[in-house]
Each structure stands twice: as structure tokens, then as C-alpha cells.
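Only one chain is given next, in C-alpha cells, and it is the form predicted on its own.
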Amino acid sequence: MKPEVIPAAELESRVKTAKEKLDAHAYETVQWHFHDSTGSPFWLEKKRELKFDPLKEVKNFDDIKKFPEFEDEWLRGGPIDRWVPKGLAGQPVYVFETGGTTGIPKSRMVVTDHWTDYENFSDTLPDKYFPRGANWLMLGPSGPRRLRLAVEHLCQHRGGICFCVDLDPRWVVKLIKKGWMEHLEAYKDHCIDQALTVLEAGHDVKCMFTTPKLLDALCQALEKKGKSFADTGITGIFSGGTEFTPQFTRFCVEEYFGGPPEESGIYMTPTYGNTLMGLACSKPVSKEEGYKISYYAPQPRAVVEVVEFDNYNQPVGYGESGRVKLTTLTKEFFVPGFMERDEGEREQPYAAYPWDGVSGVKPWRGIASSTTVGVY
């Protein structure tokens, strides 16, 4: 599948409309989170420390820069209900964790954001390869992470039943840090065995979520059985992680799948996301563009900017490298200027997503040599 191409004037019009929608959404979100009747205890308390009045001085998205850099330590520890907006009081609350391989994990409260994010993402999936009513396999991290519940909801939203494996990424990180590679391989085999058991049990699974490393391990396990990925019957793969590279994508398409979707009948869409942002979709990936992967945040609910390494309020030029900056704008959660642990290149808007994107995502150079990534 190739990206939609439209005349420059039409693209310019879509970019302008998207910017206007984002400005209005940013204003409404700040009004909600900082009004005494609807805001969360955290932001209402933080308002007293600010050198400006968000209710009066944030009129558009650019005004979000007036907030100080968001500190991820604010998300570590409780009480978690300090993040629950008064306007949502009394509703059932989920807690999802991100990070936390050592020490206290970062936590995010959620009411229905994960459902909304994945319902919106569902609209981007081609029904030809992700059939409505099809059953899914969730081969990824479980436990207190939102992925398991979110993928299950995506499956149910599309009319199917989701089968899940049990995977604890914190244990994987500990194995890596201890150098217990034999144990690591055994645990990976354990997770893949769970997946193979589901796929061989006659449940007619047609779609799946997985990560690049687990997809690679699954394909290798199938080859040892004398089978190919096509033998699973899966036609749609939704995958994500910084380990997603053009090289890996090319290998999957050309070696594991047997060609592009038009020939193999297998479609894979990369995504870039986390507990704070939701899901950034990718432009359709093609051989003609060197399997380049460009991601676009789910505006206006979340915005990704690629900014200078030494000035987080200054975007880099198109095609230039910078650090990834995230702003989350929902009624449940407001995060202004969160500096991700990733970097990449700033990409031009395009027809389906008329706002800036990011490509070449990889660990931020400031921590790349001191962190464990791609554990899935």
C-alpha cells in the first residue's frame, strides 16, 4: 500500500485545519485541567507554583511552551488519585505502569483513554488484512502495562476474541543485566511456546500484536518446525518498538512473509507509542521508499515534536535530527513537554496525517549507552 498523494494546495489546507483544531483542543484541555471544578489535585496545586495563569495565558498550542519541562519523577509514587481530574471523579480508574525496571515505576491513571486511542487506531487498519470479526493474538508485555488491555479492546472493538501470552519484561531486563543469556533464551522460548500453542489450537487467529524481537523469534521457531509465517493464517500484524528498523522490516517482508502484502497477503504496520502518548501510526512502508518508517502522533490528543538537543523549545529543520518531545492533551491526562528517551528526524506532514512526523527513532544519545532497550 502506498501513501496517498494530494496536490500541495490541498495538503497546505489540511495542515492549516489540523493546526486550528490542535490550538482549540489545547486551549480546552488546559481550561479543563486548571479549572477548580474539573482539574486534578496535582495540576491545581502546581498552578500555584507557576509564574503565569494557564487559564488566561494559554490560548493555543504554542502557549504550552510556557510550562516548565515535565519531570517524569512526578509520575513515580503516589498517591495515584492526585492525577484524577475532579471532572471525572467517581469513574472507574485503571493504573498503567511504564518503565520501572528498577525502583519505583512511573504510573499513569486512565479511565477510557486507552479505549479511545485504540479505537482511533482501528480506523487506520485495512480491513482486507485485519478482517472485522477476526480473532487476535497478543504476543507482548502483560501485567500492569496498558498494551495487553488496549490490544484486547482493539480486538473486541473490531468484533474478535483476543488470546494473550504471559510476558514480564522486568524479568527480561534483570536477566540481561545479570548476563544470564541462557536463562534469557529459555524465557523467550517460553513466551514463543505460549504463542505457538494458541496458533496451533484451531482458534482461527488472523491478526496479532507483537514486537520486532518476538516476531523474529516466532518466525525462527516456525522455521524449525518446517513451517513459514504464512502457515499461521495471520494476515495482519500490528507491531511496535524502537527495534523497528527499515532493515528489520525489509527482512520480514522479503524473507519471512514472502513479499509485499499484494503478493504474500500479509500486512505489517509499525507503530510508535507508549503509556503517555497512545499510538503514533506510520505511513505505509514500501520497498520504493527503502522501507523507511515515519510515525505521526494521534493529534490533537497527543503531539510529537523533534527539537534541538540543547533547546527543547526549538524544533529542528525537516530532515534534521533532534530529541523527541511529547505533549499529551486529553481530559484524563495533561503532560506538557515530556522529553522522551528517544531521538529521530523531523518529517514533513502528509495527506493522512497533516502534521509533523518523526522517522529513524532510536534511543536518545544522552542515555543510549547506559540503558537497556528493546527488551521485548
The other form holds:
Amino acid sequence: MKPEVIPAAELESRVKTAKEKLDAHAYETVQWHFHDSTGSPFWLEKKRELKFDPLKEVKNFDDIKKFPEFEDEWLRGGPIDRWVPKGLAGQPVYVFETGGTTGIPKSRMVVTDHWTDYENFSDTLPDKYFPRGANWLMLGPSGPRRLRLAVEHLCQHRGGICFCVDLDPRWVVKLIKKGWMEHLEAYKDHCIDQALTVLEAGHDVKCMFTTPKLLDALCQALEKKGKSFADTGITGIFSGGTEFTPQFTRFCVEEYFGGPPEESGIYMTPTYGNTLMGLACSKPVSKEEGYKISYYAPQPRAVVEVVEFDNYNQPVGYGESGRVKLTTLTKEFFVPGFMERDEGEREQPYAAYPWDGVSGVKPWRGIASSTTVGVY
Amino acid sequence: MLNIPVLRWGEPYESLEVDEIKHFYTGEPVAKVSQANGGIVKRDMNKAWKCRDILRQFPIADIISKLRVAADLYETGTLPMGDGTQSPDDFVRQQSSTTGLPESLCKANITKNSFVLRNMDKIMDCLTRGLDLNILTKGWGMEHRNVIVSYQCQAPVLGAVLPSNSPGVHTLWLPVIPLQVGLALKPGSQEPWTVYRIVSAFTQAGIPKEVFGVYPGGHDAGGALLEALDRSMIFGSAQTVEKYKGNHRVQAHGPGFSKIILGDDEVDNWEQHIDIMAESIATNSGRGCINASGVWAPRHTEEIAAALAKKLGPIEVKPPQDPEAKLAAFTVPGQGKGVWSMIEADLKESGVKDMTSQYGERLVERELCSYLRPVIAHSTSPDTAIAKKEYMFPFATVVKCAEDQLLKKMGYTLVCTAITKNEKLIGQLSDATFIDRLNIGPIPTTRLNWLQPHEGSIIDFLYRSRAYQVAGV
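Let me have the form predicted in complex with the partner chain next, following on from the form predicted on its own.
Complete assembly follows, chain above in first position.
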């Protein structure tokens, strides 16, 4: 699949419209979270510490820079209720967690954001490879993460039924730290065995979510059985994470799938995201563009910026490297400028996503050496 | 600038992920090295079984003769290297530029590797204790005393996750090809040079390229090798060794903690042995696991430490091209400073004395790298923290320890040189399972006899001796 190309004037017009939409959305979101009748206890309390009045002084997206840097420590520990906006009181609340290998994990409350994120994402999936009504396999971490529920909802939203296999990344990190490499292998094999059982049980699964490492392990296991990935009948794969690199994509396309989607009938799309932001979609990846992967946030609900390493309010130039900064702007959750533990290059807007993107995402150099990445 | 591809059973593969390796002193790019992802490694290892079939088409004697040609090519030839070629001078310059080793030491390491390649017949004879090598090819055969013996190969390919610090370790995997086992190598990120040059020399000498996989890459690639193959070796820290403890598929090589010990009977003659102590500590800039990090004796320890400090302390940092350069750089930013901080902390412990402080500052920082000049410490007890330390530069602690406490306190020792005539002590050292190589008498720890199996015999690792009976039908 090739990305749509439009005349420069048309692109400029779309960029302008998108910016206006974002500004209006940012204003509404701040009004909601900081108004005494609708805001969350956390933000209403935080308002008292601010040196400005968000209700009066945030009129557009750029004004969000007035907020101090969002500290991820605020998300660790409870009570979780302090994040629930009064305007949503009484509605069923989910809690999703990230991290948690050591210490208290970061928690995020959700009402329906995870469904909305994945419904929006669904619109970007090509029906040819992700057929409506097809069944899905979700092979990855569920546990306290939102992935299982979100992927399951994506599948149901598209008219299918989702089969799930869980992999607990917290246990995987412990195995790695203890050096129990044989246990790690056994655990991975255990997960892959379950996936193969689902795929061989006649459930007509045509789409899957998985992680790069598990996709690799699944393809390996199939090859050991004398089969290829095509034999599973899966035509659409959605995956994600910093391990989803151009080289990994090329390797899968050339060696596991048997060529690009037009030849093999297998389409794989990477995504980037987390419990705080939602899902950023990828521009279609092609051999012609060196399998380059560029992500675009689901604006205006979330914004991804690439900013200077020593000035988080200053975007880098297009094509330049910087740290990834996320801003979440939904009625459920407001995060002004969360500094991700990733870095990448700033990408130009394009037809489908007329706002900035990010490519070459990898662990931020400031913490890269001390992080256990790619555990699942 | 050279572009160096991944080698997938001899076939070059240019990855979309490239590591640009830079000159440690100037920061200029030296080469672009393609990076393999773990999936590529694992997928290729599915074809590992072919390697042994290919190599068994050549009698071992024939392979050994090809290795003699490879030795000459490695030492003196201009060989294909990535998208260019490489002369011996290029090799020395390139290896020095990315590892921080002085060029003179890089040259010395060429000699080690080519010696092993050239003398592979004798080394194989020693490693196999005189076995008819055709028995390894066939799997069984008749010994001269008319008894059937059988040796079963445990893996068609040996994997090796190699370090960047000491080019000398490559001698450990050189006998693998004449043992008719293929090689899948992950070179150290700063030292791809030796692996590629040896593989290039092997293939130019007529060894089929299909038995070599070379996979530069991150932890992912190394982990995949260890996971996919039945026999691998890895070089790393004490934690790495601990991680693979008890894993019969992995031979883990960590720090050596090599030592020289002086018995009660010989310690009064310590002055005669200062040169071999200094050589053991400082050869190859102290980077190897076989470099001594401890000198243990029951008395005269402060005098020994002072004499070693006087000999090694004044060694200065010199540019890598200087033939007199003896010190290698720490090329990882902040590493030299970090190591020096750890040593400074240990030097503050009661009973510990820095014997080299009078010879000037130890930490020498440059714009892109750092150096540590030799450090000799003295410890009045074997229980201090510094007595158990080893670092990648000329560093040693002279430890005062009574002879009857020696075996209880010395701990794991890769190479132990024992200067004593005391038969009882020699017997105890010979029995000590925590000592690997044992030198009795004044032999530097760094002087290896290539006709002795090194740490973890490659034969024991790759071949299993088993029962085998034959009857006519």
C-alpha cells in the first residue's frame, strides 16, 4: 500500500484545519478538567499550585506549554479515584497499569477511552487484509494492561470474535533478571503453543495483534513444523513497540511472509502508543521508502511532539532527532506534556494525517542502557 | 569508510540497521557495520545442521593444511573485507582505532592467532590427547590398543558471543573448524575486525564460506545465538558467568582473577620474580582474563608492592601509534572515571594502601576517551574488597596471606602461577577445583602453552565420549 499524495496547497489547507480543530479541542478539554463541576480531584487540587488560571489562560494547544512538566510519579499509587473527573462520576471505571516490574506501577483510569481509541484505529485498517467479520487472535500482554480489552473491542467493533493468549511481561523481566533463560524459553514456548492451538483449531482467524518478539517466535515455531505464516490464514497483523523497526519489518516481509502485501496477501501495520496516550498509527510502510516507519498520533485526542533533549517546549526541525513528548486530551484523562522514554525524528504532516509525526522511535538515550526493552 | 555486512552462512546481507563505529581518539567514523536482528540469527540457525555435513566432506588433515594457508593470509595477506580490502597494516590501524589498544599490541595479537592456525596439527593432537582424528569424523574407531572408542559431536555449529576488549580470546574458537563444526559468531561491537579477517582468511584458503555465520548486533542477536544453538560460548562479566552457571549448552568466560602466589619456601627470593609479576600484570595493557590481578604471599608483601609500583607506576599514556605505547584507552564515555571511583573507594579501606600514588595521577582523561595508568595496591589482609577485584588495565593487589590460609581465601582463579617447591602446597593447588590453568614455577600468567587446553576444553564441550559396540551381522 502506498501513502496517498495530494497537492501541496491541499495539504496546507488540511494542516490548517487540523490545527484549528486541535486548538478548539485543547480549550474544551482544559475547561472540562479544571472546572469545579466536571474536573478531577487531582487537577482541581493541582490548579491551586499553578501560577496561572487554566480556565482563562489556556485558549489553544500552544497554551498547554504553560503547565509544568507532567511527572509520571503522579500516576504511581492511589487513590485512583482522584483521577476520575466529576463529570463522569458514577460510570464504570477500568484501571490499566504500565510497568510494575519494580515498585508501584503507573495507573490510569479509563471509562471508554480504550474503546474510542481502537474504534478510531479501526478506520485506518484496510478491509482487504483485515476483513470485517473476521476472527482475531490477541497474542500478547493482557493482565493489568489495556491491550486485551482494547484489541478484543477492536475485533468486536469490526464484527469478529477475539481469541486471547496472555504473556505476563512482569514475569518475563523477572526471569531475565534472575538469569533463568531456560525458564524464559519454556514460558515463551508455552505461549506460542497456545497460539498454535487456537490457529489450528478451525476458528477461521484472519487477523492478529501481537508483539514483534512473539510474531518472530510464532513464525519460527511454524517453520519448525514445516509450515509458513501464510498457512495460518492470517492476512492482517497489527503490532507495535520500539522493537518494531524497519529492519524487523523487512525481515518479516522478505523471509516470513513471502513478499509485500500485493504478492503475499499479508499486511502488517505497526503502531506506537501506550495506556496514557492511545494509539498512534503508521503511515503505510513500503520497500520503496526503505521500510521507514512514521507514526501519527490520533489528533486531537492525543498529540505527539518531537522536542529538543534539553528544552521540552521546543520542537526540533523536521528530520531532526529529539525526545518524544505526549499530550493526552480526552474527557477522561488530561496529560499535558508527558515525556516518553523514547526518542525519534520529527516527520512532516501528510495527506491522511495532516500534523507532525515521529519516525525512528527507539529508547531515549538518557535511559537506554538501564532499561530492559523488548521483553515480550 | 568500509561497509561491513552480516554474513549469513557466507552470504553478505546488508541490514537496514547499521552501527557506525568511530575512532576512539578522533571520533571519526571508521566503518559501518550491518546489525543482525535476533530473528535473522534464529532463522539461519535452522540450517546449522548443514555445516557439519559440509565440513565432513574434507578430511581433518586437509582442513588443517588449509589453516596453514589461512595463517599466512591472516598475517600477511590483503584480504576482502566488507565492500573493500584490508592489508595487515589496515587491520592493525582499524583494530586500534575502535578498541583503544595501542597498535603495537594489536600487532602482537596477530602473531598469537596465526601461531595457533599454523600449528593446528599439534594443537589438535594435544586437545584430543593423541586421538586418530578420523574417529571424530566417523564418530567411532579403533584405538591402537584394539579398543573401540566413540566421540559424538554435540552440535553442528558453535556459537560465540565475543568481547571487544581482548583480541586474544579468538584463539579459543579457532580449532572449531578442524573439529568439523561450523561457526556462528557475534563479534564485539568495537572489535569486528578479528572475526571478519579470520573468516576471510579461512574462505580464501579454501574452507567453504557456507560454514560461517557472522552476526554483529545487539543483545538480541547474542541472545538468539545462545538460545538457538546446542553449544555456545559467551564472554562477559561475573554476572554473565553466574547467569549461565549450570547451563551445559553455554560455556561462559568471565573475569579471570588470575594470581601469582609465593610459597613460604620461596618468598624470601621475591626480588628474582618481580619481572614475571610485572609482565603478568601489564602485558596487553592488563586487558585479558589471564593478566594477574593479585600477588599473594605470606610476607614481604609491602616490599613486593613497592617494587611493582616502581616498575609499573611511571608508565605514561602514549598515542596509539607510538611503538612504546603500553596502555589501552577506555573508549566508553565515563568508564575510566567510573572504574577509578570504585578503586578510590576500595583504597580507603583499613589495611589497604595505594602504592602507585607517588608516580602521578592515575586517571588521564582525553576529549573522547580516558586512560588509567597502572595501579598497585597493598592489602594486609585477604578479606579486603580490593583483594577480590579485577579491572581491564594493569591493576593488581599484593595481598598478605599466610600459606595455610591461601587455599581458603584465594577464590576462583583462571591462571595460577605458584612459585614454590613445597610438594604439599603443589599437591593442594593441583587438587583445587577453583583453579583452572596451573603454572608451577616462575611462569608469567599471560604466557600460555598452546599445547595445553585452555579454560574449558573445546573438545570436552563439543564432543561426548560414549560407549559403542560393533558386531558382524
